[in-house]
Each structure stands twice: as C-alpha cells, then as structure tokens.
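Okay, so here's just one chain, in structure tokens, the form predicted alone.
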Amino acid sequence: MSHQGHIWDKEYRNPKLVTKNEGPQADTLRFLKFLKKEQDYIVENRTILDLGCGTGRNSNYLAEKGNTVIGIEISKTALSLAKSRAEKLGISVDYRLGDIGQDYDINNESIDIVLDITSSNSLDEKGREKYLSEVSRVLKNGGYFFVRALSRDGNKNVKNLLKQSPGQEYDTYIIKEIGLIERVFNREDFIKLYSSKFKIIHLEKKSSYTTFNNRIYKRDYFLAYMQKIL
C-alpha cells in the first residue's frame, strides 16, 4: 500500500476528517437531479465508476437504483465496510483496492458516468495526469464526469496552509495532524486543467464546514458536471 494509502486507512480507521454517514452524499444526489432535469438523462440501468468510493455511500446507493457500480478505494478499511454495507442491503457492488492514479483494469469506452468526489485532490501530478486518461479512456463519448474538487480561492485556511505547510508540488499544503497532502485549485486552473479533456457544462463554487482537532474550518469546493465529447 503506498504512503497516502496508509494514511487513508488511517483515517477511515479514526476519522477525523470522513464522516461515518452510510446515506449518498448530497453532492451526488444534486448532480444526478441535473443529469435528470437539465439533460434528460435517467441513472438507472448505466455503468458507474466510483473513484475513491470510501465506504460505499454513493456506490451502494446507485447500485440500489440497478445500475451496476464499480467503486475503486485505496483504504483497506473502507473498503471492508462498503462490501459489509452492501451485503446487508443485498446490493451487488463491483469494490476493487486500488489507487485512482494507476491503470484501470477497465474496458474502453465501458462506462456511462464517472464520479471523483474529493478523490483526486489526494494524487500527485503524475496520478493526476494518470487517472484524467484513465478517465477519459474507460468513459463513453458523451459520458458523464462529476468531479468535486478543493478551491483556494477567497479561503483564508488555505491561503494559511499553502504558506505554513507546503507540500513539495505547486498549490499542495500537508495537513500535519494526519499527514495528508491536498491539492487545491483557483478556477483558472481547474477549467484549464479539466477542459482538456472534458467539456465543462456546469461549473460552481460551494461552502461547507467541516470540525478538525475541535475547530471549525471552512472548505471551499468547485462542483464540475462534465462530458466527453469526441
């Protein structure tokens, strides 16, 4: 297992900064109701792969719905749970142990729809441009990719940790407590990051909260709905 591997079970092991809902997230569920609202298309009976899929929230849920979910974790224990979740639900999940910036033992052009719910932001350059042509090679043209994504801009706590705590690659910062390295974007980057491969159809910035060694922090995210279009 590699280093980030080890600190992902870890945290999965003593959460600290996860949370131990068991429902979908509702990031995932406001990008599914868009897919049905805005481009007419219904998630059932599709292909999804779940890039970090953790302990199978979102996975378990859509595989519910009858598609049929491939969920990719590098955390052993999280990994454990999401099958142990999914069998008490009598739900069929395809869950594989790997990192999301390795090959994907996956068909071209075999799925419908991508999910990277703040998995990425984990990878080193070299996963990065690994897993965005693994993406782009296993999804179909017109395909789907959700990605939820770490955002520097206007966020003090960054700001302060890219200073205090720099990680060795551009725009990362370490969080000491645990170890992890964080890679975070200012839109300019993000668009021109993604849009080389993807076309961007909906791109937004959101808020949230989150309690870390008994202090509240602000993280900031872009939600990017995204298709391939040859």
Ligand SMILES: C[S@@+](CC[C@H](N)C(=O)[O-])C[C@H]1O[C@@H](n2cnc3c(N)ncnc32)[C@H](O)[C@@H]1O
Contents of the next structure:
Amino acid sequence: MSHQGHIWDKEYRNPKLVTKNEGPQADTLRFLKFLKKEQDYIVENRTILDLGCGTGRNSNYLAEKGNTVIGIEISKTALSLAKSRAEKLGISVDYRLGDIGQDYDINNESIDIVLDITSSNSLDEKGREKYLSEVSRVLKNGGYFFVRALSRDGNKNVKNLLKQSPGQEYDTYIIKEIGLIERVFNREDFIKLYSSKFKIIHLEKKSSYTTFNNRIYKRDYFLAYMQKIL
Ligand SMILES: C[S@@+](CC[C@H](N)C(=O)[O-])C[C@H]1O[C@@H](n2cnc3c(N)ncnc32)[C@H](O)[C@@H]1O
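The structure above corresponds to the form predicted alone; please provide the structure of the form predicted together with the named molecule.
What follows is the entire complex, opening with the chain shown before.
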C-alpha cells in the first residue's frame, strides 16, 4: 500500500476526519435527482463505479436500488466495514482493494456512472493523470461522471494550509496531525483539467463545515456533473 494508503487506513481505524454515517451523502442524492429530472436518466440496472468508496455509503445505497456496483478503496479497514454493512443489508457489491491512481481491472466502455466523492483529492499528479484516463476508458459513451473535489477559492483555512504546510506538488498541503496530503483546485484549473476529457454539464461550489480536533473548519467543494461525449 502507498504511504497515503496507510494514512487513510489509520484514519479509518481512529477517525478524526471521516464520518461514521452509513447512508448516502446528500450530494449523491442531489446528483441522482439531477439525472432523473434534468437528463431523464433513471439510475436503476446501471453499472456504477465508486472510486474511493470508503465504508460503502454510496455503493451500498446504489446496490440497494438495483444497480451493479464496483467499489475501489485503498483502506482495508474501510473496505471491510463496507462489506459487512452490505452483508447486513443483504446486498452484493463488488468491493475491491485497490488504488484509483493505477490501472483499473475493468473493461473499456462498460460503466454507466463513475463517482469520485472527495477521493481523487488524495492522488498525486501521476496518479491523477492515470485516474482521468482510466475513468475516460471505462465509461460508456454518454456515461456520467460525478466529482466532488476540494476547492481553494475564497477559503481562508486552505490559504493558511497552503502557506504554512505546503505539499511538494502544486496546490497541495499536508494536514500535519494525520499526515494526509490534499490537492485543492481553483475554478479555472478544475475546469481545465476535467474538460480535457469530459463535458461539464453542471458545476457549482458548495461550502460545508467539518469538525477536526475539536475545531470547526469550513470546507469548500466543487460539485461537477460531467458526461463522456465521443
Ligand atoms: C473523504 S473519503 C470519501 C469516502 C467516500 N467516497 C464517501 O463519500 O463516503 C476519501 C476516500 O478515498 C480513499 N482513497 C484515497 N486515496 C485513494 C486511492 N489512491 N485509491 C483508492 N482509494 C483512495 C480513502 O481511503 C477514503 O476512503
């Protein structure tokens, strides 16, 4: 496992940042609603790839709704929790221990929807390049890609972290308490990166608050709904 993989596994063994919630994120539900209302696209009997699926919050929900789901996750601890929750729910998800910044053992153009819900922020630039080309390879033409990624725009905490605790790569910082490296984006860079391979059909910025070490931090995200159009 990579160094960042060990850090994520440690985080799941003694959570400081990740939540213990078992249900799907509100942002995932909004994305599904968007597909139904705005794209006339029902998410049932679809094949879905959940990148950095964590404890299976979204994977298990989508499998319950009658989809075939593959979840890739680097932390063994998170994955075993995801599996035991799926078992309890009586559903089946193809959970795989793996790195989303390396080759995916998935056929070309076999996936209807890819989810990256705050997972690829942990990749380095080499891993990010691989992730983008693998998502583009496995998605069907017309398939959807939902990304929630950390934004740096207008966030004072991020500005401080980039200054006081920078990582080695562009727009990265290290959360020293847990050793985690995160990549943050400004709007322009985010659009440039993703529009090189996908059509961005909806982009918004959203703020939320998280408690870390008994302090409340504002976290800003880009929520992007994209489509692979050949
Ligand atoms: C912020 S959590 C989000 C988890 C999940 N997507 C959710 O929304 O509940 C980020 C997840 O990505 C996983 N992750 C980070 N880097 C990864 C990598 N290179 N390959 C696979 N999973 C990774 C972490 O272990 C963690 O579970």
